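Quick heads-up: it's one chain on its own, the form predicted alone, in structure tokens.
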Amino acid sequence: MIDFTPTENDLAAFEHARAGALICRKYARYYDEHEEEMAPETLPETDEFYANHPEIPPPGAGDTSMLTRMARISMISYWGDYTVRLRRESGGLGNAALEAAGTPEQKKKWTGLCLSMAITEPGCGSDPSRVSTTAVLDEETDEWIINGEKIFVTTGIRADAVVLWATLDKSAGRGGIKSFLIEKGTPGFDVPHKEKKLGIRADDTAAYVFRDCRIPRANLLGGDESVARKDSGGFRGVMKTFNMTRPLTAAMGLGLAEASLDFTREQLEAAGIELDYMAGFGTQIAAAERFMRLEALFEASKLTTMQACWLAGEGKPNNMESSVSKAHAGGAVRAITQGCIEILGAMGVSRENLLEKWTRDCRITDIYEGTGEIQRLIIARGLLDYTRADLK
């Protein structure tokens, strides 16, 4: 039986996360408008909080699974603010790939660095199997030579290094794709520009260019053995990372959705609008009915996310469920934040409040780590037993 009941230890962790989130929210508007000024160490109030308060209690006996706990903490943390929280985190998506597919030696060397992950290319967006960045092994020097271009790299500026997707053989399709660890400052590795974005402005997104970039042979994620094995270091191995991170991405977006609902509920109550959960939808004013439908959408998305996390925590397959949670949340958070703006009217779009910012920030939930369209293809394959070719 699935049980999401938190223990006292879990509740203490959630309370700690909420306190930190409230501090981050104070800086949200400023750094949305002054993104260039923000560095991880520029929030003294937050630094003081973490210095003077016990860290989030680690999981104990009887606690919910680590992934379920992380999802709940993500919802709470990002309820404060999406981008300020992201900017203060020490790791990137590449760290999850390192943990999932790296050798013990690689983990020892690279774990302390912030690792971005570079997948998307100008001609390769939603289908990562079409990666054209190449990696060629120079047997004489025992080095990989990397050539190609990557775009929309999350945390691309502040990352210390990158987990790069490149192909050893374009004719092999997904089978030829491997991941490589490349540190900033390596000759031939350039960061030409930072993206200007609609939302999540405080967290940077960049483009990478590789021109005859030489890296040691040992920088192949998973080691030389991963070339022969299909389950480590290559397309399949690193894609497994997303089964863990997609529910967490959904949780991050749901944090913004919950913040939007909380703000809208406060404004409705201040206006004297009663939310009667025992009455039928047709018996209440339109604003109350619309709001309760948005709440129901939030709860449904939250449950799909918790289910995906619970399965992972139990060591059970969650490939389809993680895509369900990501696809559902991607649409839900956009519908919820937009719906809250429509309920509140002029107050919803005013820059005096954070709702319009949350609406801009949350759109990335449907794009990060595979768009909603891609998630629906994965779901179709899981439900209908379709092959990749069947969906073309």
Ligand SMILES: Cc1cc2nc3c(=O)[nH]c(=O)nc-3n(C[C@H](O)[C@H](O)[C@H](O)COP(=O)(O)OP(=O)(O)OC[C@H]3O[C@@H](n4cnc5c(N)ncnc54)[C@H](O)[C@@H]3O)c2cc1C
Given for the second form:
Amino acid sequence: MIDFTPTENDLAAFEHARAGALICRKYARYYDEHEEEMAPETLPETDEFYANHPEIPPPGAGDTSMLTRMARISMISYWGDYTVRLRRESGGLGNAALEAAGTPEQKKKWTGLCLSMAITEPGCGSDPSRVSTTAVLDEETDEWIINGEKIFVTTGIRADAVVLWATLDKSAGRGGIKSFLIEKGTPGFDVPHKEKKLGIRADDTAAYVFRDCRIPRANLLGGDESVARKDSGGFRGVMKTFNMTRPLTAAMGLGLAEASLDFTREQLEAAGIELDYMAGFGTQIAAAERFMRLEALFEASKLTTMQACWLAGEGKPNNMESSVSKAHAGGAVRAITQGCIEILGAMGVSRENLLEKWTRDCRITDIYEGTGEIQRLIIARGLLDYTRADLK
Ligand SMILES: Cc1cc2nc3c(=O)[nH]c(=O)nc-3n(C[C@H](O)[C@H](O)[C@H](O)COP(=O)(O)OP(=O)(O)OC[C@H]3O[C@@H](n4cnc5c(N)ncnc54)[C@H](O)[C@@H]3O)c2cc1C
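Alternative state: the form predicted in complex with this ligand, after the form predicted alone:
Time for the whole complex; same chain goes first.
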């Protein structure tokens, strides 16, 4: 039986996350409008929290057993805003990829680095098998030579290094794609600009260019053997990662939706509008009815997300469920934030409040780590037992 009742340990971890979220909330507007750093209040340190609570095991990288707790913590953190924390976090999407595809030696060597993940290119987004960045082995120097361009790299500026997808042989399609770790400062690796975005402006999304960038042979994730293996270090490793990160991405969006609902509920209560959950919809005033429907949508989305995490924690396949959680949340968070704006009118779009920002910030839930359309393709393949070739 699935039981999402938080344990004592979960509650302590949530309380810690909430304390940090309340501090981040204070800086949300500043980092939406300014690029430069300001000295913020000190956030409660997560390492210190776990050191002081030896009875609570910290979630390890790649550890699925605590994914439901991590999802709830993501919701709480994004409820507060991720601004300050985002700028301090030591890990990026590339860290999960290293965990999934790296050899034990590689994981040990690069532990502690903040790793971005670069797959998307100007001509390749939803269909990553079209990656055209190349990696060519120079047998004489034992180095890979990387050439290509990557765009929309999350934490692209703050990251110490990138996990990059490049092809060894374009004619081999997905089988030719491998992952490489490239450290910042390597000659031929440039960061030409930071992307300007609608939302999540606190995050430093960047473009990368690689021109005859030489890296050691040992920087191929999964090692030399992965060249012979059709998938290792490339598709399969990262797709496995997505089954863990997609529900967490859904959870981040849901944190913004929860913040919007909490704000709207406060405003309705201040206006004397009663939310009577025992009365039928037909007897509520319109704003209350609308609001309750948004709350129900939130709960449904939260449950699909927790279920996808729970399956991973149980070691069960969650490929389809992780896509369901992300596709559902992508639409739900947009409907919830827009719905809250419609209920509150001018107050909803005023920059005096954060609701308009949450509406912009949550848009990404349905774009990165596979758009809503791509998630629906994965779900359809799962339901109909179709292969990628059958339905694309
Ligand atoms: C803020 C931000 C951060 C990002 N961070 C990263 C990152 O860290 N690393 C990284 O590699 N990428 C990152 N991305 C890129 C992101 O993953 C891509 O934008 C996304 O995969 C979509 O690719 P695309 O933009 O090229 O759109 P396209 O693939 O060109 O798609 C355009 C539209 O067509 C639809 N579509 C495409 N194919 C199909 C199909 N077969 N059936 C139906 N509809 C389809 C899509 O859903 C979309 O609506 C980021 C993007 C943003 C905006």
